[in-house]
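Coming up is one lone chain in structure tokens, specifically the form predicted alone.
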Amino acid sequence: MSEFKKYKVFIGDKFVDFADANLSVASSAVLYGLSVYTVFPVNKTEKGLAAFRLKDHFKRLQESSHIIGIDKFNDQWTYEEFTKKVKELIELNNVEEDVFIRASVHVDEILPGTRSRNLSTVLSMFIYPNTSIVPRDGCRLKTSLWRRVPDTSIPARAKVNGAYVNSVLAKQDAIDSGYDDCIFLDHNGHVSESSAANVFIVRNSTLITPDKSSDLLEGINRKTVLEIARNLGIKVEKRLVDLTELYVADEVFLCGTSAYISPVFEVDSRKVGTGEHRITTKIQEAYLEATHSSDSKFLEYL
């Protein structure tokens, strides 16, 4: 936590010390988890610091707000204004290393009962170290006792703070059982995602990932991996994935801003493939280039 405290935070319309960036205990954000968010990396390149797919992350905030019915944010913020505040936050904190920025739209209105429309909102942004949420050299996963919240209950396409109680339950169950993270199944028993990252498998040199009907977040890094794979000439499939396919896959990996591209060596006490991650390694290398190289073919991402 001390790493967080050294940075200035943007909240509302000003920059403040970390300790002063607060919301009321009676706000809808605190009482009901009525906030939406996105996390994006800001990395060092040969030409200076660069945010990764910032326009996509701003669009995620817009779409998440729209889905939940938080209608004030999209009226109050443009992409240009958002970008300006990101730059000011970076400059104010004299950032010189790779970091993450978490941007959140909070409903800070104080009122009894639950609703989302015509309520005041506040945008916050804070910097924190780019620590991975799973071991980047290989992780072990456990099928969760808890099912992924279906889109008909809380939409996975919206990154809603309150919905992450589902992920907390699943991740803690995995940790308590001696694993690094979990595999969520949807209510039909198909593979959805991990607690906070998308899942890919490789079978017979084909890269496969659960499709959008599997109650998953349409991750920005998921989209990036699919684009990288096509660029590398790797065959791609988006479809329903059964749990047992992970057991017999040649490779499995997780992807996400905070998960990076992390190989999976074990699922439910079953070793994955031979331990070789040939395609995963290719995608890892291309992803590193896409997020850090200003001379990359993926320059439009930065």
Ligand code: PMP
Second form
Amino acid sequence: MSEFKKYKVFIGDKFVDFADANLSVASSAVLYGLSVYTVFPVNKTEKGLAAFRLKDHFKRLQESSHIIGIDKFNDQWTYEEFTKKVKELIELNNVEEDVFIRASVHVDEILPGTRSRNLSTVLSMFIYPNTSIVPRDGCRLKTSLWRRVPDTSIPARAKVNGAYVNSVLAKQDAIDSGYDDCIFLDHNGHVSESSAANVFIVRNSTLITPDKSSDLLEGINRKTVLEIARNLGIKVEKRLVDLTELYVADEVFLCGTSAYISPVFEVDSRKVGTGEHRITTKIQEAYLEATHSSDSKFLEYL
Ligand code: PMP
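Same protein, the form predicted together with the named molecule this time rather than the form predicted alone?
Below is the entire complex, every chain and molecule, led by the chain shown above.
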């Protein structure tokens, strides 16, 4: 697992050894979790390595920075410059396998107090193994006793490091209780998402996912799944979802870069449907093609 430490890391304006890619203990990133980030896959295709939906990942990084007020990143980086650094990172490290890259914008200003605007920022990118955060052949979820941070407190729409304490609390609670991951409810009691993945259910052949106002991260794979479903002629609904709809759903699955498309077999000690994941399997297959095949319908995303 520590094998990835062999890879050079991009930080600031240079590529350095893993051990040298550090931030000060007195930086806002460390003191307040003031960094925004994204994780994207780089996969092997017939025509070489390809990042999936890099433009969307960069846009979300910009939007997260904009929401939090980390304005210098958006002034300093364009998509073209960002892509160039991603390519250099991959080439420099002779990557030959499927990997994840975590790109973060850190506020590295020393002791500025609790503010965000007009502070020094640094972009970092490191490569690490593409291991899934849940078992990909089926997982068990527990409704969390912790609620999802509301848009009015720390917006889940912004992928900000500090907010992940919310995810850590919920995931650890689920693990402590013998489950693989959690289901977060929002403050109105509707289903939001998992600790680090979006959630979908299937009822009567309709694919349903909580809408964007349920305090969730606007997942890039959520968007991909919705596009795949429409392409396959599957009816789609984005709306409020009650917890008990998960209990009576025919299928439930999680989706996200690090969760892939993973079927859910159990929620709060209740088996999901018959255990057969017919629509989930179709979406899994199309997703694999979209992320790995240079002859997919979604080629523009590679
Ligand atoms: N929700 C949360 C809270 C996440 O951390 C992630 C992972 N980035 C997702 C959803 C899925 O997002 P994506 O599809 O962009 O990886």
